[in-house]
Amino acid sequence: MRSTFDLKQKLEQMGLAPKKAFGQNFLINTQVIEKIVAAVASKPYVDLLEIGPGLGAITEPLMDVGRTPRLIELDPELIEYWRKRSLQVIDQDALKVDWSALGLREPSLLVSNLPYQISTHIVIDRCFSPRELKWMVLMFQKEVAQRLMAAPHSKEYGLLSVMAQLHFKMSKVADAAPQDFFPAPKVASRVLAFERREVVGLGMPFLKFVKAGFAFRRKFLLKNLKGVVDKAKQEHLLAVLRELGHSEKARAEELTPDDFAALFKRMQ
């Protein structure tokens, strides 16, 4: 697997350099790079995606185990390189990509060292995905990692929290310092894995309703749903909120998941 050295050489043979325009944070430690790939290797894909690969760090060790993904890369000099291999690439931004039009067969699988800037947009966004994408092995910052796996009560919890652990199942797969990139972030990062859940009944008007819920945190959430919630329905809306088991002064923190779930489609 490729070691600080050699990528910096190769990056060096191609004349290029990280683009901070792309959040371009090469992985270069081998060990995390080991537990992606064996992450990604346990599951039972019938297509792969990546978005960003750089210059391989995860795609040539899946290349290797007979895992060769499908593309998706912005930077137009990556695009060539990649498309010289004879890989397949999507030449958009991810956040812009139309994943209906893929034609992800189930299951489908997505691996990213993501860049930062994008990765709360990503998970979002996947929860809506066709539910063909049915595992993704993702890097974060490490403070987004928390919140994506935070507990009710906490300061970490919040709209990120409640999407994620609704549509997925979540668990850790490593830790990566700054040094474990090149160039160096000023921040920890984490590997997460997902799995898709079985969600019925939710949506966009779902990630309005909960939005709303954690609009200002100090305020109760009766009065934060108002604007999302018909006057006809507010009696209703803190009738629904007492069932389970929370008071008028209840805030979204206070609320599991679930509770949200519930909450919501006893208002429509």
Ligand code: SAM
Contents of the next structure:
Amino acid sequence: MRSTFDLKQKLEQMGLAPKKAFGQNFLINTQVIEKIVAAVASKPYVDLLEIGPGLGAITEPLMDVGRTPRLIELDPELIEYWRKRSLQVIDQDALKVDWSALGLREPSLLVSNLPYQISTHIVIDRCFSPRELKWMVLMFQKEVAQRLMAAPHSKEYGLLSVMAQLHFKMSKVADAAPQDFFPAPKVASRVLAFERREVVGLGMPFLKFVKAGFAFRRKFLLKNLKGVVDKAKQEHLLAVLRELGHSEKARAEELTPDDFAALFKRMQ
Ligand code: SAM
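We have the form predicted alone; now please give the form predicted in complex with ligand SAM.
Let us now look at the entire complex, which starts with that chain.
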């Protein structure tokens, strides 16, 4: 039988109930929690940040081993709870935080059982984070985790896979079933570890480029990219595509993340 973190009792004592609007599915399986804490503890980071501590399923065991994180939390009741316990809380939407103003030192680590509704945005945004943020240990819906790690030619492969794989090396840390949370979500979850890769000078225009490439999956890549590549450069686009080993009939799903980066750079 799986052991569980005694969260229901804690909620009752505090007179709180999970809030759907904040994506509050609290983690209660201690084996999953231990794997997350071990993945965090295995990295020699200097600053530690957690998005959405909730009632501390991950925060408390980290504190127990002397690794108190700085927190980002949106729920006013939880902000108050953690401040009363003398933790530093950034009381903002994690999607609106100015990450470059956080003063993170290199190397830093971000851990989170992410609220489902912001998880893909957080990963795309973190691709553009300052390089000080070197590692992440993040919980996703399993289907999102599969998209993140999907290989070219598969139906899960797309914008999210290209962006994440180009900027990070990823590995699986743990799987979690719906009953590992309270309340139980409808879907399974997966925890992934991320390590930043050295990628220079891509930025937002690259995101726009890849997004356009996948806009109509059944269309040829060249057609999809017409809107984001100058007319004068379209011949060149085909030449570079061929140099990378693809034909004029290539679709976005055939290009590896590195192919996308090479194609983009050669078009600048
Ligand atoms: N870490 C806890 C756990 O594992 O049990 C809670 C995880 S719960 C899935 C998501 C947490 O993120 C909640 O604490 C919620 O209030 C917080 N949250 C939701 N939306 C947020 C946002 N946009 N920015 C920061 N925190 C958010």
